[in-house]
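Only one chain comes next, encoded as structure tokens, the form predicted on its own.
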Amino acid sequence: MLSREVMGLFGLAIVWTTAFLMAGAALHTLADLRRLRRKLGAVFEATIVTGSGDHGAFAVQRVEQVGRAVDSGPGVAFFDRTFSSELFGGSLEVGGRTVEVVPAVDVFVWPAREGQVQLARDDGDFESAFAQAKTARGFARVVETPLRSGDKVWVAWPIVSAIDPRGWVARKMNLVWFFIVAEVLAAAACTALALVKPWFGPVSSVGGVLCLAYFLAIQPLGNMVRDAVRTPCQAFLRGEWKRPGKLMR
């Protein structure tokens, strides 16, 4: 039978593991972010002018999701499906002049968070959809987050956005930064009070309770850090409706 102590290595082996594991995976996010910076290349900032799309739209992203019924409420918890962009093509207005476009399918395009968000706010009668969200189907809608004439858009192509693609990279490398140094220095100063002596004493102990906490939260926050750093057009919208349709984030 093993001994408290080899047990107790053993639990500290898993812990940094762990905290290796989500380290590199958070390296590899960071390394996809500095390809993504690369790419971007130049980008300049224009105002749209004109959009070939329905109702003046010169861009559009789309997020295809499904609805299904929360008894408590009652609601409609929402979950994605697919994500597509397209460009109808127009004109944009850069550094005085004006640049017309042609439509194009294979962009990709980055929506302003709160519009996004405000759009899927308003989507119809609560009653049918929850009626429909109760069915095996489930209540299908598609959230449509348009670019449209007076907007101001940031260009790298094929990248088409709301908002400076620079600036979100910039802050989205912090972010995992952050994270790779916060949760090896949490794991380490769980490691240190495991071992202070006596061995499972008061403070060995909690430091025990620390490291157990650790590892039951390092993967969910992981998981949160990761889908933070999706870009824009790919970003989780989710959401649920409560009665009378008021969309709870």
The other form holds:
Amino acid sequence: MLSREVMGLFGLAIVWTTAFLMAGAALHTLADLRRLRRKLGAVFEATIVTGSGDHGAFAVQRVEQVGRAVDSGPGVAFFDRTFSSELFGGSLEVGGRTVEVVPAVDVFVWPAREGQVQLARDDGDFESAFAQAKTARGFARVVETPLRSGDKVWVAWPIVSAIDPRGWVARKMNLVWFFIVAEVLAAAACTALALVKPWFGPVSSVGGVLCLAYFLAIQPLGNMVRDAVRTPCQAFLRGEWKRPGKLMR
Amino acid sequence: MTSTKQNGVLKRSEDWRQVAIIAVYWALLGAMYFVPACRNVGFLIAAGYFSFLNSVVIHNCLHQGMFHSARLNALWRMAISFGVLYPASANIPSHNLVHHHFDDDGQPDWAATEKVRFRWNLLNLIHFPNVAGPDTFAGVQRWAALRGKAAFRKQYRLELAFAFGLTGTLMVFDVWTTLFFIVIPQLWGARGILRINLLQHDGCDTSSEWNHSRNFVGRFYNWIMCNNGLHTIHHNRAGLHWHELQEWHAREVVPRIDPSLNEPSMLGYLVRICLVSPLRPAPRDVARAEREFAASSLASREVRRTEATAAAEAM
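The form predicted together with the partner chain, contrasted with the form predicted on its own above:
Every component of the complex follows; first up is the chain already shown.
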């Protein structure tokens, strides 16, 4: 017969295996961020003087979305399909000098989140969009976030960013470190509670249930951290357009 | 085509095997919960295995309801949800609509194998449900919010309430026995079916029509697994009943698939990737076999997805 003690150890082994795997996966993410930080070693600040794209756009980040009708609201929920960037070219002012930049597509344009969300706010004809969103094809749109003349940018080729990429990487690394430490500490706290004597008594039982809750909760939290560190050019935009035309986030 | 055998409440007599699987699984859980002498390694391993089979039954039943009666199908879905502690209906969007086409409106499959990145196959196998599970349920939530899914939401909530309600009730009476001998088998099965995704698709070319999946072709394995080892033909001809897959696999898949994707034994494959060659191999061009073979009558993925969506609406 399997005693409670044996099964308790088995249960704790599951919890700790999960905790270490989540930490291991987060360390992979951290390694990606470290590689990115190394690439950013040669970053320089510049101001866009002219842009060769429409309305003086120097570069643009695009999110192709499909909107689908939802019952609540009613509204249109947007799903991101693809992310792309394009450099139209133009000129930059760097340290008092003007530099000409040629067009390119192999670039990563990092938009500022606030500006991107602002541009995604749809104040067009809701009823027409909703009618399309009800079809199988859905309501297609492309959210374009341009970098224009007068905008300050950080360049670490092939990244052209509207935000300081070094600060972004540092913040995201802190987030991942916090997750790793916090998830291990949380596993330790649940374990400690489960091991309070008398074993399998009331306090220990609460610890056991918390171990299960930890196991179920840590996995989506890990994915949330993974999604939170997607680079700004690939970050999910999504969003929802509720009648009468306000983007809810 | 094999003829359909009618049998009372069931659409096909072959599905009594699925009823038996769930009955045995419930009996194992009940025995461990109520009879202390049954809380042993043998019962626990058997319960874990039957929990996995419960997931296989979910998979089969969410492609084709087993019963003539819609009400019985709905009740059955609640019962099989308890076995794995997740709502069986989640399979409609996650498996039928997204996984079968390796695509979520332009974004990757919620259970894409690229989501795990350890160099060791064993670590990927253990970790995969930690990533694919939450992505799947987040995707299901987004899909369920869409217009026209009210019936789905209602059924989903019923299954959720039944699975968690019954498990919670058992926990109120005996928290530890429930955690050890009910919840552990439930989660083993739920996570096992996600792990199978990795075994079935890692190293395959999901952009190809016939080399997107690895098949486990052993006869005994497929008998006990209701032919779920034959994954390529299941992906491409999702409307086929599981008992017809052997015939279609031989006719359509074998000529077009890279022979390395027809594994004789899942156990042998597991030993090989976890112990003999434990590191994840570099991708290779497995789709060459189908390019060298004549085109088939298979409808495009877009057409198949449209058909799957229509079928989901009807469930």
